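Heads up, the chain below is alone and in the form predicted on its own; it's given as structure tokens.
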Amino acid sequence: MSQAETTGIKRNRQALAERFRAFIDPEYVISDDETLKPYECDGLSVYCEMPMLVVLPETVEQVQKVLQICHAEGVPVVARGAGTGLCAGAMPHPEGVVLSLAKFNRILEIDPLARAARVQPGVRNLAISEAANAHGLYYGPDPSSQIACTIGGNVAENSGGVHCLKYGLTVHNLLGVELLTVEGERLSIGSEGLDNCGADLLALLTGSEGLLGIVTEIRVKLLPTPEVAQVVMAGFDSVQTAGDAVGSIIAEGIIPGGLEMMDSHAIVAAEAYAKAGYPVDAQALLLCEVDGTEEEVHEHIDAVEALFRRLGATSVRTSHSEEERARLWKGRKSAFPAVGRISPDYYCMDGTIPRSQLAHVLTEMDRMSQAYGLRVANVFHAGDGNLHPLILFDANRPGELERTEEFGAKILELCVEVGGCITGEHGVGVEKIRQMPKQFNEQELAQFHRIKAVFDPDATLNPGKGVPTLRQCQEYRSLDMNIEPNAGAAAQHNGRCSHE
């Protein structure tokens, strides 16, 4: 950026500075460098850019009003809950204002007769558990990141969790939004009943990551605690037999409340984190919970031991308390800051396959390993097929991130070639827009911005994020005809921060 280009900036930053400051807390309305910094990312840190202003307003009016004066003056706007997110979606914009909902943390109501819950965008995934708690009720999408990601950013997403394969993902669970438009202009979408006549804008908006509206208020379902819970883990010589297993359970007709996959890497480095009593010298260890009735977990228990044993696990062990069961779960919960230990840099991906392509892709991800050189840690839903794996490198060492990144890209394009997707519940956001024209042809992704359009007629929300333009997709496909050996996807993007 030029020196005139960034003058220009600081000055525009505070003439709409003292606006906001009008109507909002000024300790709320940032403009330096310092206080702005943290804001500079999400979750993947990767991909960076300093905003020109942070903005924390504390009630819908206030939202109201810093979206009316950007809309006017053709600002950007870039919505932010946690910050916990992993496509670079919250990323800033440089000329663009970050609207924080972090003070958007209420819990407005619980209704243990209509199963529901009304909250703000700001309250985090565990908090409306909690909450429902004493009524026997809990909110079933229930992402690793739960314990401080927010239920606006869930929705944004269209997160899941370990428990999504029985429970469903956000879409699944949520009864209706309060949306703010590009303008201002309140809307409600959804109702207090299972159904609405119409077109399904709910869905519609869940998982737009934030280029649609603003979401300011949102009402989930909530279900009852199931009565018995228990996990069987099983440990297995090889990753294969361990996909194959997964199938293998939905054919004999069992939905698991969780069914979830670790590979060698994340074992290990999970026990020594977590200490959860996982068979480090297993290849592979899969993590199934049965819920329900005393009558049906046990029926069913046994059964998933059997087929496990069939399948040759080479351990079999079954939680016989609350306590050991939440301490299984908690080695996967921490799979990922477990990994940190054992690799200074891990880059995660999201995609999703069909379960009966796992094996498959599984291989192919060795195979792809050993020739880039770099070691991958699985950690998944194998329910779904939502896979996560973890490629540890070191960002210090020249052109490994690049490498890094460029091995993500090929995990993607191998879910497309198998009938999956580029992501399962961290979205697209910047990471994965390059593989988009790689899922949908350009007359699909023309439909998007017709979409986008309605609702956001001058794309100043959160722009350059989620579907590219024809424009895009055109040089994405010039540069993958021409690109150089190892030069990664993120390096064509200026949002790049320095790891020096």
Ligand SMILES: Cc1cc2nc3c(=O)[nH]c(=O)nc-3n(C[C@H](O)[C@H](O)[C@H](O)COP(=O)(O)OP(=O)(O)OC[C@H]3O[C@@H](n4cnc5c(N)ncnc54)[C@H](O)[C@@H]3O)c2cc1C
The other form holds:
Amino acid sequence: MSQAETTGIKRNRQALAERFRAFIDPEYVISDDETLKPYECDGLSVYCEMPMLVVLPETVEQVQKVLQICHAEGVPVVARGAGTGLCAGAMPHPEGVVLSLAKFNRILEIDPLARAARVQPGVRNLAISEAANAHGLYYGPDPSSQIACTIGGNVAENSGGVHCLKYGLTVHNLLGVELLTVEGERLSIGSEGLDNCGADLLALLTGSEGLLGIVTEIRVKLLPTPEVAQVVMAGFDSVQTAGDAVGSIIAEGIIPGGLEMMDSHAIVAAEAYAKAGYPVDAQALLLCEVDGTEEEVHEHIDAVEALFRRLGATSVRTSHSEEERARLWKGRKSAFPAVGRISPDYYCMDGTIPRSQLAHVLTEMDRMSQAYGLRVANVFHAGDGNLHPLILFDANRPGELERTEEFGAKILELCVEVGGCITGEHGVGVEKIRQMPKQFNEQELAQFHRIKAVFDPDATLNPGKGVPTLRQCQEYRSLDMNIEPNAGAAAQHNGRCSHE
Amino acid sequence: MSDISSQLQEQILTAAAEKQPLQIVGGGTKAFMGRQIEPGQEILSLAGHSGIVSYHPVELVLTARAGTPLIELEAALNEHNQMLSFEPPVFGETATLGGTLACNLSGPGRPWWGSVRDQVLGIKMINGLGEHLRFGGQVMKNVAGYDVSRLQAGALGTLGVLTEVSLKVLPKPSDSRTLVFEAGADEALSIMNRRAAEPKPLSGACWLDGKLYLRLSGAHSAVASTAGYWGGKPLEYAEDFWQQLRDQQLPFFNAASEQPLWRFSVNPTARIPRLDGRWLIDWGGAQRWYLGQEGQGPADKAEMERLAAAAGGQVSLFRGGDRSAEVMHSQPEAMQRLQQRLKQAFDPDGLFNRGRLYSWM
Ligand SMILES: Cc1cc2nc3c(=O)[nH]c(=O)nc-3n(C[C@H](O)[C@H](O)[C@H](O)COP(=O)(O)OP(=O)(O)OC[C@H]3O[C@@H](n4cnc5c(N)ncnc54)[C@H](O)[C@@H]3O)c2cc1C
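Return the form predicted together with this ligand of this protein as a structure block, the form predicted on its own having already been given.
Complete assembly follows, chain above in first position.
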């Protein structure tokens, strides 16, 4: 950015900050570089950008005014929850305002009989289940980041967790939202009932990455806490066999509460970190959790154990206490930090594939791993086909991040080729915008833009995220044609941080 | 059993060139839903566009052309002991997959097993520009781009023509049993909601004529032990009961065709308003059918909407009554504008199902 531009932003910054301070506690209108710094990125820190301003309003009226002012001035607005996103969805815009919903952290109502809760968007995912626990209820979707991430961010990303196969994604667990449009107009979407008249706008908004409106209140469903949950852990000497075992469980008519797979790299890393008792010599590990009534769990656990043995599991172990169950899960749930310990950096991918393609995809990935000279550890939401390859790299080695990104892009393209998609739960944001044209053609992308224009004709809500412009697509195509395989020539993205 | 999507596309392109409005017809079994069709619309029939494109029982995913009859899907799933978990009402043998998604119709298991909207993974559709587009996919999780697939649920075909639908399917529960209790409506509502908050394999809760019906589905041992614990009288021919409820074949629904049938979708715990007509409660309290009196007019609709809003939800005139007036719950002005613009984003010339959902769309 040129000197003149920077000065221009700084001048606007102070003028705009003053206008916001007229109705927001001045302390919550951040305009100095030092305090702005923590907002420069979300959980994917390879992308960062300093915002012009950050505001932390406390009432819906304040949010409304912020939006009205920004709309009138043509200033971009980027909503932000906890900033744990993994696609640079909450990365600021250099000339824009970051609208943090952090102060909206109240649970407004829990209705145990109707099994619903009304919450503000800045409430942490886990806090909902903690509050509902007294009534024997909980909120279903449980992203691994649930201690920190907000329900508003979950709605914007349609987040999942390890229990999606049985209990669904965020979109399946919402009843309604209160939305502010880019003009600051209030809309109520959904209701206290299950279905509503007309096209399903609630579904359209879920997973829309802050591009269509600002969510200011959410009504979620609550589920009865299962009486019992038990987990069976099984080691296998090939990924193929483990994959077949997953299919066999489903074929048996059992829908496990959670069904996770890890490959040998992930097993070794997780065991070193969490000491969960994983079989470190196995090529693949399955964690199959069955929940429900006591009788049902017994019936299904017996069936799952027998099935694993029949299919040649090299080890089978079942949890017999809550403590043991927690320990078996601990390895899986800390897989990311565990991998973080065996490598200076790691890059988490998020493709989805038809389960039948698992062995093929892992073999291909192995081949690419060798070609790129980068290790990969795989954790896999095996039940629903959502693959998280973790590429291990060292950002301090020149060119390695670029090679990692190129490798990651190839993995996503492979997912699309085998009938899957580029993101199962982390969203597109800035990070995967380059792969959108692999999954969607120009007419489809144009349809997305027309939808966006319905809500935000001037495109000031979270600009540059989610859907590439048709011009960007043309640029990507010409880059694709010139790209030399394995040459580390990944296109430079907007907002890529330099790692000196 | 064939793919006629290029013919459909051609018909739409011709219609677009001539600004000829189109009425989308699946099996035509739900012609009674939505508003009366405005005159001068040409029929766009999906009946010839049928057949299962792929079905992978182990992946729990089925893809079929939109004109495929539901009974054909059910037969295929049955062979693998699987089912459409949203239990779509089969209004006649020709009811189609596309029509079911467009109407967002789900059966008694909806609160526990999800709706058709919940189980949709992806679609192919033709928009008003005649473009054949694909959204979502055939995998359980997919958050790339806006969720255009689920957006179609309830749009009654006003946004475009669905040509293909991919769904998540589920194994059939290995056992099922229904318990009957004598109860008034208020008491039944209270029991339904309390039972639904217990971690037991409840899969249906309906009240009609002083009787509460609770359906349990799941592993045999879980169903048996819960039944022992909850009591009640076992219902014989339970499967027929739930199917007749699903397909609206219970005597309750056999009213004179002029009698308006209202569908309330509300907070499951909301009290039943004191009205003269008859009620049937389904979905554990979240869906209620009200059979009104002949000759109900717009004033009655406004009153129904007031009651629905007080119960935290919405109402639509499902069948009968005055179908030239609005039949869906009215929308605030800001929502009207938004929905009109959304319609334009998909169908700029307003070709599809003009005025079917709302007069202003
Ligand atoms: C260690 C780790 C593990 C994770 N595990 C999972 C997992 O298992 N499953 C999973 O799905 N994700 C996972 N994530 C990703 C991330 O936690 C989720 O995407 C989460 O939903 C983001 O919530 P947030 O509050 O941090 O949102 P942010 O990162 O702040 O924002 C995410 C997006 O939401 C938008 N947004 C936020 N609030 C609003 C609002 N009120 N209105 C409109 N738009 C809004 C932002 O503009 C941005 O585009 C993980 C992340 C980490 C770091």
